[in-house]
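A single chain comes next, written as structure tokens; it is the form predicted on its own.
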Amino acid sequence: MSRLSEYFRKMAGTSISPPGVDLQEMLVSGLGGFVGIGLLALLESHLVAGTDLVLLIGSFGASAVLVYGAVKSPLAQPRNVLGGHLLSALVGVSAVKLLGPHTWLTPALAVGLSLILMHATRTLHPPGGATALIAVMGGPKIQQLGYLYVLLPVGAGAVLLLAVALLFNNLIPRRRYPEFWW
């Protein structure tokens, strides 16, 4: 079999998708985004209203995706919710520090460079990968909090949507969260 060939075959797969949920799963997992997300929007619109201050981002809504709605994933852990977040904000806000926001290089250098340092610690979380985005593209908002970016909104709001994340997958009872902690 020519490369070539092998290349294009590896495109089939190899799999079938997973099966799908029920749906009393789908309520509740639903219900957990809305509760996580929508006290995020709350505490913003109370706590940080008026102000510079951001505390709900877009990657926030793919991490609440996870923590909600596959408890189970090794992606939806704390260790990989905190440290992906985290470790991707804290790339992000360096690439454009460095190189300026306004490069093609920025926000491929901040999304690559967070994917090798998520990987290297074990805390790959997908939805990093937008934060350390958004640190490059958020707007100006954004990149005047230069390495507070890194605190908040990123820290406390995935502190909070795992907070929630606890108590809530808790309390149905064929849920467990977490799987491991680190």
The other form holds:
Amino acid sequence: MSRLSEYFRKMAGTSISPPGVDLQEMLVSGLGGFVGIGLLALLESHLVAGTDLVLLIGSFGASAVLVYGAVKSPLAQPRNVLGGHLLSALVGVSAVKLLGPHTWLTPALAVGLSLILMHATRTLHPPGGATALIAVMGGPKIQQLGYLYVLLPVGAGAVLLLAVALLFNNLIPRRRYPEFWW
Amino acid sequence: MTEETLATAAPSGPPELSDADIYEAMKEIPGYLDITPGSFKEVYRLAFRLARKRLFEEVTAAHLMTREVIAVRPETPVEEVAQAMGRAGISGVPVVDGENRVVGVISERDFLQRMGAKEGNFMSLVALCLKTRGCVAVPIKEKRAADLMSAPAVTVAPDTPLREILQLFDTRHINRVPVADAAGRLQGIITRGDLIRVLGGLK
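Rather than the form predicted on its own that you just supplied, could I have the structure of the form predicted in complex with the partner chain?
What follows is the entire complex, opening with the chain shown before.
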């Protein structure tokens, strides 16, 4: 009985939300996201439009939140961004190759295994879960890429987002990036 | 020393931070910190405990001791011992031989006990004086340091860690401990005051 009430008590939470940020932080974060994703979108429309290739995938939106909006977070550091995306992409493509894209098991395994692998390698990066999922559910154009998906769009995109993060964040006097490389 | 006696010998936990303290501190750091005040507090508590444990091992007798020690010789008359302690305002002195080796310690308690105060503290002597006619220091007149001192002396080596020193003060109910090198030669002395100063700094 007390174990049950303890179980429900845990759902009440114990702490408070961290403070919000000031207007400057909001604007700088927004600008960073705009520039980072803008660069990928621009390259996509000029270089890969009309080919079978892709550069911009949904999980980069999530990475942009971290590398331009929470620059101190361990989750936003280069090791995590690069490692998390690459490993998850690898897991996602492998899951499709092994099980096919149409069972319920494929996306579940892709995300579950990505999580294990990211934790095991200290590269936890939440957008990696989306990267694994996109490998499974991204449609024929993504599936055609096979393991190329790991390098393009995923590897190339992650590197570009990181490059923008490095150049952009350090232009802002109150920011520095990264906290650590590896 | 068990964790329990360590806890009684020194502050056991960090001064408690409130979520509001942490929240205000986080507000002073520009940018978004993806940690809750609660998580921060957990890290702080554990880190404080580890730091305290580390300092209790790293800080040694050599760091804590006072090097200029007032000491007496075994053959010093007790009257002179009492004068020396009174002048310096201290409640105990080590007794050293000709080669500066610590052979004992004399404290107020040793005087008081020999003067008839059974409990060995000042108020029991006052009580004795009030009860009898006048105060009688007679039993110890003509005695020398060697007759009164507690021997063998409890000493610590210069590399004895703070943790062990606290344990020693606790279990032996002493107020000071001479620091002696491997040959037993006096290097310094550590008093309760020294420990309070260092533990105050650890807070």
